[in-house]
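Have a look below at one chain only, the form predicted alone, in C-alpha cells format.
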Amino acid sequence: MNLNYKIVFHLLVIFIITACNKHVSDEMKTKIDNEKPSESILDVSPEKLDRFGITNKEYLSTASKRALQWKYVENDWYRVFNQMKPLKGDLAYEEGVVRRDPSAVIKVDGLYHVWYSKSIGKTDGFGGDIENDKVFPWDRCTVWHATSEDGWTWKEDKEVAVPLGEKGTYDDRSIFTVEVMEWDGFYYLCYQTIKSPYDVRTKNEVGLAWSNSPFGPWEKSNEPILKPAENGIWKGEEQNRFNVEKKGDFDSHKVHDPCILPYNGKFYLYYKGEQMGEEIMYGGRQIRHGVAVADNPKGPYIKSKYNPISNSGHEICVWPVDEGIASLITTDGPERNTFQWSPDGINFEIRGAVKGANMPHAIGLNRTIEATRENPTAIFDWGLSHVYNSWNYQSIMRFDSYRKTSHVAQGAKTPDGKKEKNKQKDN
C-alpha cells in the first residue's frame, strides 16, 4: 500500500510540474522564439562556409559561429545618407531660435505638415537659478507647426500649436520632441513633458493632444499617458542623477521620444527609456527602447512585460513594413547604427547596418512614402531632422539617402550587370 501511495504521489507531482511548464500566457504565444541557436545547428554547408570565407569548419571562432547563426545576411536594408541640406522659408536657420526634433512629415490636402519643438534663447545649464534659467536647448519649449508645398520652403504658423499647461500641471515647464499620428479623421500629437522645477533628477513624462484638423485647435490630456517606472531609489538629496541606491527599470528616470503607431488593431507607443543611475556601458550610454500598448489612441497605455525591446538606441524611429514594425537604432549602445525588424512589434532582430556618416540625429520620417517588402527602407528617401548649429541653437534640415546593395567602383558593373552610378543627388 505504501509503495502504491508513493508511486501515485510521484506521478501527481510530475503531472503538476508538466502542466505548469506547458502553461504559456496568451501574450507569449504571439512572440517569436528568441532562443540563441546552439552550435549543433550551425549551417556549415559548403555554400555558407564559402560565402563567409571559413575554410575549416573544425576550427570556428566565436565570430565565425555568430556569422553562421545570422538569420538575415542580405543587403535589402542598407542605406547611405547624403549630407543634410538647409530648408527655406520660416524653417531656415534663425540665430537665437531653437527649432528641433521634427515630427514625421504627413500630407493633407496637398500640403506637407510637420510639428517640432521651439524655444528662444541660449542654454544656461544647471547650477544657477533652475526656476528661471533654461537648462537645456529643449527646455522652455512649446510645440509649433509648419506647412510646405514642396518639402523645401516652409511656412510656420503665427501661433503656438500646443502651449504649456497652467502652473502646477505636469506640462507647465516644457513640451517637446513631438510626434504625429493620423487616425480615423483625427490627428494625435504625443510629446515629452516637464513639470517645473527642472533639475537633474526631474522625471520626464509623455502627454497627448488631438484635433480633427492639422491646424488645430488641440485638446490636451489632463494627465500624462505614460510615466517612468517607480521602482528606482535615489541616494541622498544631492542633485546627482548617478547617485542611486537602486536603479530600477530601464525607464525609471525618463520616458522620451514617444511615437504612436496603429498596429494589429491596437496602438503601440514606442519610447526611449532612461534609467536612474544611467551608466556608460558596452558601446555608449545605457539607453534602451520600450513599448506600451492601448486599445484606443488616447489610452490607457500599458507597458509591455517584455520591455526593454532594444539593447541600444536614442531617438525613436519606427515604421510599419512587411506586416511588422521596423526600427532604426542610432547613437547609443552596442547595436547602434542598425536597422531592426520585428514580426510582432516587440521582438526585434538586426536586418542591416547603416553607414554612420551624415546620419540624421533626430529623424522625422516622411510617412507619405510607403516602405515595402521589396524596399523596406524606402521611407528614408527624404525626410527632416535637426542639426546642432551650436550647443545653444538648433535648426531643422532635410536629409535624403539612397539604397545600396552592392560595392563596386565608379562605372564598373554591379552584380546584376548594370553600371554603378553616383547615387548622391537632391531628392
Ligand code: AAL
Contents of the next structure:
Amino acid sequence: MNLNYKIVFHLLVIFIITACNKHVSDEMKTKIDNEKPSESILDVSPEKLDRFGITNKEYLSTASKRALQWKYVENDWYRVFNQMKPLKGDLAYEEGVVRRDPSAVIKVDGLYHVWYSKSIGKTDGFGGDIENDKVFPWDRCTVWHATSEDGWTWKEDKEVAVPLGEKGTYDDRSIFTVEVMEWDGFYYLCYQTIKSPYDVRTKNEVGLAWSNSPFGPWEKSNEPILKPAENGIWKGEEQNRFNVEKKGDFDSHKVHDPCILPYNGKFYLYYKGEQMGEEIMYGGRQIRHGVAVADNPKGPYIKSKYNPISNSGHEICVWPVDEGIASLITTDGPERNTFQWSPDGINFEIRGAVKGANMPHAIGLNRTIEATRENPTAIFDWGLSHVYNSWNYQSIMRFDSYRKTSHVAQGAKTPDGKKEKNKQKDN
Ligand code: AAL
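Output the structure of the form predicted in complex with this ligand; the preceding block shows the form predicted alone.
Now the full complex is given, and it begins with the chain already shown.
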C-alpha cells in the first residue's frame, strides 16, 4: 500500500470508529434521558408551583422534582395515633405472662373476638440449652382466644385454642402471631410455627386451623401451608444467621405474620419474609412482604411471581378497600410509616403516611369497621396491638387514631371554617 492509500485507509477507520461511538453515545443518551425523570413531564404550572411553594421552575432541586412527581398529594390517608390504653379483665397486663401479636378483631353474635400468642416465663435467649430454654418471648407460645362485649374488658377462654403438635411435628415448639379469617360459616386461624430445636437458623413456617365456631374446637393442617424459599445456602455449621454462601429469596429464612384475605374470588395470604443473611439496609432490617394465592381457604397457596410486593415493613397489616388491598407499612425500611394501596393486591403505591408518634406496630385490625373510598383508613379508628412492658413480657392494649386534615392552632378555624375535632389529642 503506498502512503496516500495508507492515510486514506486510516482516515476511513477513524471515521467508522467515531461514527459508531457517536451512534452508541446517542443511544446511551436516549436511554439515560428516558430513565431520568424528564423535566418536560413535570407539571410546573404557576398553580402547581404556588401550591408546592417552589420559587423558580428553572432551578428545581432534586427534592422539588421528586415532589412534583408525587402521584397522590391529597390527604385521604393521613392518620395520627393517640397513646395506647390498657385493656381490662383477663387481658390486663399480667407479670410473668406474654400476651402479644393480637389477631384482627371480629364480632360474632354480639361479642368481639380476638386470638393471640401466649406464653409463660422470661426469655433465656440463645446460646444456652436451646432444647429446654425459651429463646424469644414468642417461643413456647400457643394460640389463645378472648371475647369482650365492649372491646375494653376481655374474658380469656379457660383452655388453649390451638395447642402445640406432638413431638416431631412441624408445630411442636411454638405456635404464634395468629390471624383470623371468617369465611362461609368457618373461621380460619393462620399462624407461625416452629419445630424444635429453635436456633438462630431454624426455619419458620406457617400453619392453619379451622372450626365452625370461634370457640373451636380447631382442626389443624397436617403440614405447613407456607414455607420459606429453599434457595439460600448457609455458610459453615456455626449457628450464625448472618453467615451465608447465598442469601436466596427475600423469604429464604422465615415466613411470618400470615394474614389471609378473601379477594377477587381467591384467598390472598400476605406474609412477612425474612432472608438468610439479613442485613441492615437503607433504613432498617431487610424485611419485605410477599403474597401467596389459593383457590380455597385451606390452600394450596402458591407464592406470587411478583414477590416481594413491598420493599419495607414488618408485621402485616392489610385490609380491603375501594376494590383493592391497602397495607400499612411499619417499622423497617425507607417506606416505613406509609399507607400503601394496590388495585390488584400485588402492586402497591404509597398513598399517605402516619405520624410516627404512638404508632402501634403489631396491629390487630378491627374488621368490624368498614374502610371506604372516602375514608380508607377508618378501620384504624380503634383496634388492638401489643406493647413491650419489658423484653420478657408483653401485653395487649387498645389503640385509637384519627384522621388529620389540617393543622390548626387552639381556638382557630379549620379550612372549612369549623373547629377541628380531636385537636386536644394532637401531639
Ligand atoms: C413480631 C412478628 C413475628 C416475629 C415476632 C413474633 O414482630 O414479626 O411474630 O416472629 O415478632
